[in-house]
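Read the single chain below, which is given as structure tokens and is the form predicted alone.
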Amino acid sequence: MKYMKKSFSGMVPYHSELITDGIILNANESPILPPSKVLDEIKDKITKIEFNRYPDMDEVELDKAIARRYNVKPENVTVGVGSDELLDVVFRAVLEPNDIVIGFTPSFSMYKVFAELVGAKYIPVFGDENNIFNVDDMIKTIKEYNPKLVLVCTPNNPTGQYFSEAEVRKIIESTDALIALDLAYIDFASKDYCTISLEYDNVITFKTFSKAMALPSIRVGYAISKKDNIDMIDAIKAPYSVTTISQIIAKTAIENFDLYKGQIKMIVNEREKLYKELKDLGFNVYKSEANFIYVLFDDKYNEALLKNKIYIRKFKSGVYRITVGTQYENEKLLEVLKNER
């Protein structure tokens, strides 16, 4: 990486190794395909494009659907490359060099790359001896240091922690910065409250096709605001980035999204017992409302997997994330695991 300005010279590409065999849990990726009503209409769409054309700059139909979904205006919505490149985006419009950025810390690892990008000084905010964070704490900070831009990805990403519509008002009252809500994981948790972004004028919310709408390879996202904060994000977005072929995917998805209900309803289900077998063999497993497990063991497990073509997420030595499976595929998890204890 020679020709790399010399500021981004510690930066290393963000990877995930493509796996195609095994039991595939590192990823936060739905163990199943969408429903096969949605895959049958995404067929018969497909046929129709007309690809010597470029696709919607403005993506409206796929606004207007997604606005259609959450009761809100389409003027309202906007979409991208996965929610990470609208989060790029507000980085890139809001912050100067130097600016403060305030984060939960263990988060999204692209938070702080998306700072160093622009210039601005990444602010964590960590949780108690369990890694379980505060609210108070969060507003402390923010008074402490008056930042222009602060994170809040609720469920968490990895810890898997949800914070309550009570507790993210309370962040967003008690400051003038703008609030991103990354909000990737909400329909696994209690209740998504991503409209919320329509009562603030400091808010902007973020969600995805990636996770429960079983999509990560059309790569979709979408955020929520205010008119103005939606339009700052059209100013900036490069131009014809979502494509013909992911917005019609999207859009069909987003129709038929009581479909999806029973596949999210077993995921949570499998999750609380993964969770609760986790907690049984010892393990210092964290309560998540996400469709993963942030979990503590010492690394030989890991390696029993790995023997048994078993993949979880590996953040450091002793510190794992497991994407929740299918039914067989974690009991297959869990046999590993007991037969190494």
Ligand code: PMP
Contents of the next structure:
Amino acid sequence: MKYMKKSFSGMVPYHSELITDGIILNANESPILPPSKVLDEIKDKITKIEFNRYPDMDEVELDKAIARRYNVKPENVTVGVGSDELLDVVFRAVLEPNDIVIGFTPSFSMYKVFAELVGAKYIPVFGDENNIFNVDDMIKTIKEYNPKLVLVCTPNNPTGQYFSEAEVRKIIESTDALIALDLAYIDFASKDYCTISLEYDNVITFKTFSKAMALPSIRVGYAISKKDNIDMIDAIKAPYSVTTISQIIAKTAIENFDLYKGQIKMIVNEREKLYKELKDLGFNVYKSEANFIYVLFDDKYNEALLKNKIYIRKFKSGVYRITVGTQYENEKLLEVLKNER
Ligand code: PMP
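In place of the form predicted alone, the structure of the form predicted together with the named molecule is requested.
And the full complex, kicking off with our chain again.
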């Protein structure tokens, strides 16, 4: 990368293999399509798009639909090309070089990348010997380092740990630093408290259409916060980034959120079954409130899965994350693991 500036010399292209065949349990995707009524409505609306026009750069109709779902004002909502774009924008908007960012570790790998891109320092907060995070450790680290930005991902990717609303409030109220509250997987958890960001000046919540809404293909995420923080994001975000097709599909999906409840429940039930089965097999599994399970097992299990075209996420030797699939897919996975036992 001849023209890359020196401070980026460690950067490498992000790559994740596109798998099209087999049982795909490596990317925290939904194992099934959105509800058929949603798909039918989408197909109908797509035929009416004026493809010769730019998208609505203010995403007015989509913001309104998201606002209606959470009973907030459209001025408290903005959307981006996945929550990835919105997180990146917030890092760029808030941080000067050498500023401090704090986050539980391990967590979503892009937080560290976004911090590096702006030259900020990422201070990790580790869990106990079982990778269980403690809110008081986070608060202690905040006091010690005086960060500009704090990342809280709940349920946490990849460990699945869920923080209650009270725990999150405790972190928020301990600091004036901006809290990026990443709720990408909260629809699979006991309670969604995404609107607490409207009670504080220092919180932005991030949600996405990529997980429970089963639409990672359209790349739409959204932020909910006080108007001042939403204006900050909109001031930095690239104009027209969210396409007309994506806006229409996302709007149709969120207006029909009730239709998703059945499939979300199915995934949660499957998660609980899978957790129990993995535990019964004697693996070190983590309790999860997301659509995936973090598990520590010998690499031979992954090799056996690969031979059977079952793909899970490997972080390093012995450390894996399994996305919850359909009942059929989970049973296939368990069958292979049992055979290796
Ligand atoms: N946050 C977390 C915790 C994630 O796991 C992901 C995707 N894997 C994202 C944000 C980004 O999601 P998207 O850009 O698809 O909205």
